[in-house]
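One chain comes next, on its own, written as structure tokens: the form predicted on its own.
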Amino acid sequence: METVQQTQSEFTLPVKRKRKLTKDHLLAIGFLLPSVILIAIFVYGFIAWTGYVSLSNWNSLVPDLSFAGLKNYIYLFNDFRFQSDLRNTLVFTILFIGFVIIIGQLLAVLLDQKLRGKSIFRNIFFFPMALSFVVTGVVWQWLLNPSTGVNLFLQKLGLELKWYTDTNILAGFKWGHIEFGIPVAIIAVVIAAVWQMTGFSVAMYLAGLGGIPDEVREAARMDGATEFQIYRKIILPLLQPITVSVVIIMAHISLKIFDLIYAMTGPGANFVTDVPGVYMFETTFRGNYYASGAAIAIIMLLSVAVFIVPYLISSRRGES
């Protein structure tokens, strides 16, 4: 019996003691609780309210919260303007992210060299980030105006570009109620957005380049690798986490873009530069179609979540 009792005592699991709340714990909870309550109300509470309104019949000044199901969403996906918005957002996002990454990498690699006046060029590239999208939109609206700005110089070369007033669709084909392709007018908006946000990409890549030890490059040079091979096969692969971060942040900006479009072009002729943000603003605050506007907002939220949520999950897994 004594042997059995000794064996049982050896395999007895230790009892977990409950941690007592100390003053430090209570103080931390006291500091965090107001923020948690405010975020719960003014962020997640309003998201839930927007989702509830999007399922209602509130499409006038008089509130009507009777349940409408997915009627507002079905209407949007069959609407010519909203289909144009989805096309424009997709094209804008792909071109915007692509050029920001490519130009940002090239400029960062150039600034990473031992150049004179490196700080001056860095400040020049970073300066547009200090401006708001509204200012950028007004400036580029004047620069790309078909009758003024850059066109005064291009006309001497025999070129007359319509820029954001062009209604042509490149490589277009019929899709739903619209012609799916690359709207020429959206290219002007991409130019303005890339001009402003490339500085952010340059800053991210410069930070990544600064974190790569010089020993890695020296070892590659000793093995006979050229500078081009070093950047192509060693440096750029090491910068892949930076690229992922840039893609996520730029996608978040492009999918909810509003102020640049609104200040520079507006919806445009035949909605060639329209985006869901502008459509939501005009539908909700000018047309008083609150349920339709809420449905557009929920679709924008879900489109951003497609990029953000997987990134956050992978980041948490990487930390754990």
Contents of the next structure:
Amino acid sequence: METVQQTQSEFTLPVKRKRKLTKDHLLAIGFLLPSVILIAIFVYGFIAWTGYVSLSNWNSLVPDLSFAGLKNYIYLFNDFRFQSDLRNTLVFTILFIGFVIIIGQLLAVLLDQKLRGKSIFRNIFFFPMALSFVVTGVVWQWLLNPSTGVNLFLQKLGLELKWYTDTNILAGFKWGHIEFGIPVAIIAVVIAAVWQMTGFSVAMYLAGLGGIPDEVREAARMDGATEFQIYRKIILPLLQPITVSVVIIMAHISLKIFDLIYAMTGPGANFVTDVPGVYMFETTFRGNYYASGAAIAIIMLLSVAVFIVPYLISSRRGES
Amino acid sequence: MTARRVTVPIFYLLLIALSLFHLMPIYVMVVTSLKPLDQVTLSEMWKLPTQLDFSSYVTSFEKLAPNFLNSIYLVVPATLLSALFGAMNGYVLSKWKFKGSDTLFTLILFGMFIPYQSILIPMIQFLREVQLYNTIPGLIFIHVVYGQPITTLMFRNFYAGIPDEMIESAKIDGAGFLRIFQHIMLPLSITGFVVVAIWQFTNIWNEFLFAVTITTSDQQPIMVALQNLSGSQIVQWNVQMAGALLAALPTLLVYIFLGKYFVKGLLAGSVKG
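Given the form predicted on its own, corresponding form predicted together with the partner chain:
Expanding to the full complex; the earlier chain stays at the top.
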């Protein structure tokens, strides 16, 4: 679409300039065209197709694309499992982002100090990002196994935690078909996810701290501010744009999370660790409920788009 | 400066505590993988092995080796092709801007944030149609298509750092679109290619959703095979931990030797660059 508009608008430009650029401009279009076509079909076209499937009756192995209206969506929002997924995703997202931001900021400030061995510490915090969520899931599944792992230490403190096998809901109250609140089992998954992704926010904040000119701190020191005050009153507020980026990137990871939970816990008893990504996978590829699966996918997409679209638009504006 | 005497130990204490949290899984992985099965009891998981036993590595290697190869066949072409597309797009979108090019860029960029569940059903239909379902080339195709937004973003940010004056003076010397790309941009892109390649290599190696839905049994990449290892009836934790380490090894090695570029990629991928 864009390239079509582009060539049309070229005709309105003065003829002299157009002639000079013609060949190069054609080449530029040629460079972009394959990608534009691929993205148009496989991103936008396929999303539209998924949307179409989500409005159909295709809930068996045999494709049936007859129009079903919002039937699949209405079914989902009344479904115990999907309501549990929404609760879990909300709780997971808030806890996950909260910890990633707090620990990330703390570690970045610590690594910003003049300390020996900084690069070793930095690498320790960064390396889990190079790992697959599947590896993380496999390892943490064992570490947080109720009869072993960290519980061997916690038992000495008199704690006997059930981690991801716990079906309790904290601060729960009845909401729809489900108990709304904080599923204890989700905390186990949050720990694994925070372990893996903290490095991301540390890296972002460190880059932000590096971008703050020394004069800013110097000036504050001259005015008699303590180091603590400098961070609290000057540096951390300057890092706010970074926090926005980290929140949005983490939110989109969290809303579409699948592999970590699939490898670590699966849906869990009573769906205490289920998320839309896992439900979509199981209902579509294990149960052949294609229209239902497509509806879950579209809901996931919309929830991500709520964060991402304004972010993309604002970062484009910030550029120009 | 007396304040530093108090704060520095506290800083170290915090750093060490959080480092232990970060290293704990690696410790358990390594220790467990080196134990024979009869020593892998739940109550002794934190203890060092009494003698080194590499049999878990042999077992997991035998099970995972074909999938490890599949991942190599997948990652190498997918990384190279998506990097090439990214360089081409990034060049046009940074140095040959036209009316609407920024909007087009944003539309491309959106593709890297979508949950891939939202294209998965048509993708499987499509791959079946073109006979690429359950094949490595099918997965390569997917990773090239959906890798483009991030590689385009990285190269566009990278090329934005190359001064426009260089391009202008080359144009005055009579160089055209292709010559500028070939003789100015590409030679200056080596760092860009390293950053993008490392990023794509890591992401594609670690990817799971496409791998588990597009391929079955002998076509499966390593991460699916690793996940299947834990799905078996008797969980042999030592074999599983050895398998997890084997599966993680390539990306860990890349991080250990080229971590600087990995972090660069991470920062470049956060849109603003």
